[in-house]
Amino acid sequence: MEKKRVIIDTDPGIDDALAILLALASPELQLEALTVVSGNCDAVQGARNALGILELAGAGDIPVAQGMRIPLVQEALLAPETHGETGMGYASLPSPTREVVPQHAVDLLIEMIMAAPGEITLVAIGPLTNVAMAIRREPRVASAVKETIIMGGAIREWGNTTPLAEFNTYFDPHAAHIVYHSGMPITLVPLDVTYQAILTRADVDRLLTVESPISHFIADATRFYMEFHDEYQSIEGCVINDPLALALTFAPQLVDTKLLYVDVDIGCGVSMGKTFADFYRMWNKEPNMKVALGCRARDFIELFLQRIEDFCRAHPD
């Protein structure tokens, strides 16, 4: 089986964190790189969490490049309240062995889909500042990439940042606005269904069932995005964003999508950062992207924990 080559562009909070582990657990997948964005936390952090997630899973030959630490025009707005100080809650990671690559996230973006046009999968899970910057500096990235799928935006369903934004097109609209109009074939993971992807307690307790640093992590990470989701949005469990967008470069199925033109809000009201979409042609504008609105939530949540009490028995320690 030829595997699909996956870039994933992350700002290495708790989500992220399970959607690299889902990412190194999935066969169907090369992991190419990890390019960090700030978003949940801080780019610099979330470098050392990407570094320390992938020695957590013996993955630590992955490259990992540090990238845009502010937004192109706002001030940066991070997330310690929903996913800790550090972003990764309650757990600890193991120290890097090594450091991140000295490239600029944006520039091995750049390289890496230049160099394999039509071959490299982007799955964009943080704020899109790393992505509009590579679409600034060379816009041939845009039609090089064989396909970007993106977690961000709220079409149907109300913001979790503000009461009509999502966080990671609020995090940065304008990298959002420049991203959705390049031209790249785009799939957008909304939190339409994402938030009907919630991994509960119990979930996580089977998972525990195998005994591996991994399960254990995952644990202790959710444990505090469990209860930030119970105090602030009266959910049980968690919602794992982020693994679902990563799920759809293998599993599509799992979702339905319609086409539609869809933008974002990037004037300074209240609806700053809102996405939404055209779907009665009233612009009559040509579709720029695949939107989710439905989903298959609980086949996605047990592949997600089919796949990941696979690879913690795979490592055991």
Contents of the next structure:
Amino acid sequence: MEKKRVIIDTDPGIDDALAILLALASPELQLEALTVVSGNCDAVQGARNALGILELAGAGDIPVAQGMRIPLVQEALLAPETHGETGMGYASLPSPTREVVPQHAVDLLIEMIMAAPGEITLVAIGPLTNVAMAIRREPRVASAVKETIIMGGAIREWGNTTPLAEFNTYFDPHAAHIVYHSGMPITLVPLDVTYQAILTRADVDRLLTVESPISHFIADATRFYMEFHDEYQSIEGCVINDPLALALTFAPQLVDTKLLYVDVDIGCGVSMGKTFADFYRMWNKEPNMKVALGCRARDFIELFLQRIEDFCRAHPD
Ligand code: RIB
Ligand code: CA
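Based on the form predicted alone presented above, generate the structure block for the form predicted together with alpha-D-ribofuranose (RIB).
Below is the entire complex, every chain and molecule, led by the chain shown above.
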């Protein structure tokens, strides 16, 4: 079976780390590169985290490129309260033994996508600053990418950063606007479905039955993330947004999607960063993306746990 070639654009971040591990644990995928953007933490720290996660998982040969540190227009709004000062919660990663690649993440995205038209699936699980810059620098990226799966937005769901806006979109709404209207084939994975993807303490205890530095890393990282969810949103467990988006590269049946015209508010008012869909086609505009609105959440969590358990068994030390 030919592997699906994937680049993950990421702001690692605890749930980003889980998405990267899921990609490495999935035989259907060939993870080609990680391109890092500021969001949960600054892109410099994020790149260190990405290198450390890959080395923890024995995948130290996968290139990591550092990208945009600040959004196109807004000030950078980092999220230490959610992901901790390092972005990895209470977990500590091995100090990376290698550096990021010399190319800027935007240039690496362009280079890899344009070198293989129709072959690269881009999974964007952070703010869209890198992706927007790539489109502006080389507009042909929008038609050369096979598909772009975006974790972001809140369509019928309330926001998680303002009452209306989701974090990745609020961090850089102008980048989201560029990407949403670029013509690239997009599947949007908003809070409407990711809020159903809750990892519980019992799930993490199950992973800990497999002795591995990876299961201990996940336990330490998600413990911080669960404390945040409990304190700020009274959620028992933690929302693993990014692994759900990543899982759609090999298990699209986990969600139900609808072709819709979606836009994002780039005004400076209270609804900045709010994403909205024209369900009743009032604007008579062609749909610009597939939007995941339904989710088989427990099937996803079970798939995630099985793959991570197997991956931990294969990496006992
Ligand atoms: O709103 C959730 C998203 O913002 C996730 O990608 C999380 O990692 C943060 O980047
Ligand atoms: Ca993220």
